[in-house]
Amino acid sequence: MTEVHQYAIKRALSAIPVLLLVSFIIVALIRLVPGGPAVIMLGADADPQQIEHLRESMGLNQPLYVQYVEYMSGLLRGDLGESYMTGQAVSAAVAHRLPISLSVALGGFFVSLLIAIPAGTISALKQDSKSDYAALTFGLLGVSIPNFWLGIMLLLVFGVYIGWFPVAGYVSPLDDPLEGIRYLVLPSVTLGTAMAAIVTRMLRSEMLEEIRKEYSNAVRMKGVSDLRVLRHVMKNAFIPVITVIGMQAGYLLGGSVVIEVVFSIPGMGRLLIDSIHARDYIMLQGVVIIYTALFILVNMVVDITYFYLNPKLRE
């Protein structure tokens, strides 16, 4: 077994305590909130007496303990639970949701490296010049307006007064690669727009870094090609950018919530929301444990890919 295995399993087994740690919090926070199902489901001027014997019938007057264990014994078994609301199963909901929400981090992801990449790789090669200003400027920008501002400006402009873009909905590109590409441009652009914007200043940073230590400078004098200077220094440089733009990807779930209810799409992010204003406890510790899932993941895959570049760990 390689030392790469090995960190894996150790970064695996790790996972466990924290997403256990996690979903008791989530199940703790979500019963604070004021209101519940009960009340959302008769109304505030129901009969108190109606509302506990329904809290009972749900098991929502047991302690928080035996909730939570509960909770955990049907999900050890693949089993989420159904919403007090629909009764429609929140496996079956988050099967059908996950998909669209997918789509729309990977489609944000796409656009900030093709956004991030070139504009940071010239901002170093081209330092003090306008195009490094206008990344600078650009960076500065991309982390300081809030993304759903950025949404509806985008939408205002190129989806309502020049056409090009749908308003709202979604077309899965499985089914119209087409039209499901329209859908996700303008929700993409937002959503990718502050990540581009801090991979873009990562890479300057790092590849000036590396532009200005000694085997750069060295492989040049041997008459090396700049491109394959170039090659070398992107390489170095983009072992720590590795990680910025991994946890990146994982903010793109959370920010994925915002962007689907500016244009009206029936991800995760809606149902998140729309379980929030019902107090449907279940599918709301579903939904939130699944994001919960999928981070941990994410930032596990990036710190055995990191591991896996840089020799140094394994030294």
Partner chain sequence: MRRLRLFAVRFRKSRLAMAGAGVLSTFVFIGLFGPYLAPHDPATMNTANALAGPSLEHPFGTDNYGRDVFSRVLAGARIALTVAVFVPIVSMSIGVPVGLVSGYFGGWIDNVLMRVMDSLFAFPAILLGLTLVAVFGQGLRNIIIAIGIVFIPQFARITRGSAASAAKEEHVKAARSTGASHLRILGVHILPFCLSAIMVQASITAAVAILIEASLSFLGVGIPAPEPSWGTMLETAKGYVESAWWFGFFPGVAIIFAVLGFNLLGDGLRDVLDPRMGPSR
Second form
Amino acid sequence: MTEVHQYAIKRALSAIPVLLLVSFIIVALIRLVPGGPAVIMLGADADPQQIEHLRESMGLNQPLYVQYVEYMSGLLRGDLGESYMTGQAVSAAVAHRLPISLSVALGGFFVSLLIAIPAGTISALKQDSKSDYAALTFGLLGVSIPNFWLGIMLLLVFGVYIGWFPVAGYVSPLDDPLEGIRYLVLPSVTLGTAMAAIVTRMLRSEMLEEIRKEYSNAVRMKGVSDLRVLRHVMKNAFIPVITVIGMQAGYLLGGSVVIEVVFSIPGMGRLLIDSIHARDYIMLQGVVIIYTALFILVNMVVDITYFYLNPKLRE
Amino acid sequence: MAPKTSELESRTDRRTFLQAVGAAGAAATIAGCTGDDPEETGNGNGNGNGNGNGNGNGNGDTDDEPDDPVHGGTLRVGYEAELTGLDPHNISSVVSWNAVYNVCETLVTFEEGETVGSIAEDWSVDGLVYTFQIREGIQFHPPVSRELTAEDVAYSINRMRDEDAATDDIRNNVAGAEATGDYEVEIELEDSFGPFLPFLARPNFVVIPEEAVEDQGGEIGDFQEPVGTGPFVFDEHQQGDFFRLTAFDDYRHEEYPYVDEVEVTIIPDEDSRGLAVRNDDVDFARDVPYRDADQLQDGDDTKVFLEDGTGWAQIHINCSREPWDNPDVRRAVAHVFDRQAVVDTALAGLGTPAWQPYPEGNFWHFDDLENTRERDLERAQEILDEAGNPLEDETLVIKTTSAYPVMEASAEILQANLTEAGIDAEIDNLDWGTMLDDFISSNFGAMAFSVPFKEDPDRHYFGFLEEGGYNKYGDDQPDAERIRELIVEGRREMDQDARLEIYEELEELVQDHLPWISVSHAPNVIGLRENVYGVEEWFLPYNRYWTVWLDE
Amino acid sequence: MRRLRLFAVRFRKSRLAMAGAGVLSTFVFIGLFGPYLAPHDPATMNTANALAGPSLEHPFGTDNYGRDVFSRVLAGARIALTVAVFVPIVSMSIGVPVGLVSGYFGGWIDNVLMRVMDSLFAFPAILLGLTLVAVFGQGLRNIIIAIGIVFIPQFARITRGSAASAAKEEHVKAARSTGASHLRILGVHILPFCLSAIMVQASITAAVAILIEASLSFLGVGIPAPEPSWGTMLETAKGYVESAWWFGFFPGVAIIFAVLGFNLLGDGLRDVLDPRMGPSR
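What would you give as the form predicted together with its partner chain, now that the form predicted on its own is on the page?
All chains and molecules follow, beginning with the one already shown.
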């Protein structure tokens, strides 16, 4: 067993208490949401007796720990319960919606790297040039623009006025690759911009640091080509950048909630907002738990990758 | 679709036009291609939902409409919300009822505002016993595929008396149902109940076959693949995604349905439903935002159908909470309120200001109300002065929610009107769930609210005004005793004209003492593709897909 | 005192910091005096003049109720300013003590506290904000508490890092050997050492807090209408983008302006306080 394996196991084990604690926090928090789904389901015509009856049949009158234990044992069997509103299995709803949200998040991820890697590199190589300032400005603006506003503006310009991209909706790229990508362009750009800004800034400063170090080395060992220096610089600079990228996975997941509302994409985020409005606890809790578990999982993978890439940590 | 420079002008024209058509009670289908000239498009000849909806001549209304309906095709429909189940006796949402309405049938139904037979051919009333004669030869859908009999009717009515069934009207009022012959069924009431027939016409009181219910589990709530006798057969329901109905070949009206298939997708976001019509993703979208109506109507491939008066908005008042327990406060507020502004903003000009529950043209609309509280700031001031300025050190709080634009606008505009009139007012904007909670527990002073169109005034007045009702109209309030008598009389009286008089007197008292302030009647905007014809309005805000046809 | 003067000199030299201070003082000024600068009452409706385009009378146009968008944007600055000031205060009031204790004592206390912080950190920010607002309910105060909770772990981690290295310093060890109480050591010797990192974090948190408040309001779970929160305005404006671009454009620009100010300040502070760190996060 290598050190990396050992670290991976240790890291995975340490995620378990966090997951349990987090899931308990979620279940407890969501029970505190004022008002119940019973009222919304029955509407204004309901009488208090009916509401009480429905509450009982939903198991909402049991103590919290009973609800939690029941819920977690269901969770282990892959059963996240059924929506109060529609009777749909939460796991089925998530299975249907998650790929949609993931495709949006992945789109944002690609866009951000597509912008950040060239921008960060050029900016570092030509420090204090015009393109460096442009990248710095982008880095500042990108984190300051609210992504939903950017989305609305892109939608207005490219969707409504120019008409290059559809204004709303979703087509799976698996069903129809070309059309699917057309639908994903604006959401991905919107979602990817802030992350691109962050990664650009990070990459620039890390590369500057490495260049400083490598420059003195390169001077010592004459005869090494610039390109090879650059490759070395990039490799080292990327190690911390990967952590940042991992941290941003959470941002992408969270950000996709907003993006789905702006572009009317029927993903997990939309489901989350709808279930908040409908007080559909079981759905809400399932969605939040899945989101959070994903986030924890991504961070774990990032930590392990970071450990693998960074020889210093292994010593 | 860039906004044009003349947008504002043309918008006004269109709005005036739409309003004119709406006021005439016409089921307006407007062809988008005919430009701004009202003369060209305004030949809507359908009747409003008041005195006769769904009477078959409200469809089309445009010069370029093909003459004869065409059979075939798939009608793609966009719904505003996921179904909350399909067991007809255990559902609680408009979308679910709408689906059931196209699959199953009721004993009686509404045509032209009247209660007429559907599964029942005829009926008679003897004291508390209704005897229905059942039409012969009505077939159930497969897999049941047999004739409907009186036993099925008795079974269905009795099933609704179950404690878990979401049909408390039947539970509270019906003593039992019994088949007295193959085609005759008797329903006995607990007590004399005037609105019984219209209640029976609501789409949750449908007749279903027992064996199909048993096949699916037998309990209330289990019957999720409904089998009925209606124009469409339930085919498939993928939760969160779509459901499909197919044409029933043995439907008793041979010409219906026109389309082979109805496929319904769920599009919760209102803007997206409008876009779905524009993108040709659906042919028929329910509940499109009012502000999109212009644009859909202007589009070359799209048009709009207005279902009139499907929503009634009001400011509800808790009459036992200070300072609202003072009738003069309520009267003054009603005179300050600019209802037209609500219609202009929240409804994009497509509704009408309201002073009573039912819109003009409806049987239950009262033409000669004496004391309507029109906007009149001087009168408001007078009332307050005479009452000794009860609002001097008060801040009125109006609860509302942004979940429904008309509720938000009612509250915001009322607040602005009050401030203008020198009365302190605040808005308490809640999420929809909290607001419903507060409404049901009467936890409000004033609340901007809206209810869907109901088939009988009893369904509006009784729950609001009964002792301990939502408006907490206590015994100390003026005419409380008379009001309480009237809501019971209205329920017990069997003669509809006599009931009309009862409710007119009641509404006069409401105008005087204002347990609530009526705000507006709103239409439902249906977005359509250009080639969709035959859309009809029904008495209740449910769509009948069997009259719709597609011109390919 | 000397350190403070050095800070002032460096701050004035830093272009980023000065730009941030410039933007922010404008923002604060508008936040405090916006109501006096506004040409119209932000709440006064004129439904006859709804959705009118920008003009001399209404430089940013009017909204769906005919209210002056310019005056509403000015009024919204106060809400954003309140969020930007109070969210870091809420986060700090819990995060900083946790970080100090964790970093100073180490051991099992550190372990337990950091696991709790980890699980709070395990939620994507918007998601935690959404869930907390669903629990607390809408409104400015509840939003501030909810977003404040979201940023507790950031402050805890940063303070912990600084506190842990401070605890190793000679003068802390010396203080401990003279029998000074833990509280005194934490307050006098360790907290000041952590302040610069906390300040940078507070500035960044203020920026993100404005963004999250706007996002929550945009999603319809933040500050409810008719409060002129920029996010709330954008929520309504979304339905009118095709017919009234100004309604959605200007509140967004206002958000960028305010957030940019705090981000510039944060970057600037980082340069000033720790030139080695560079503009990274």
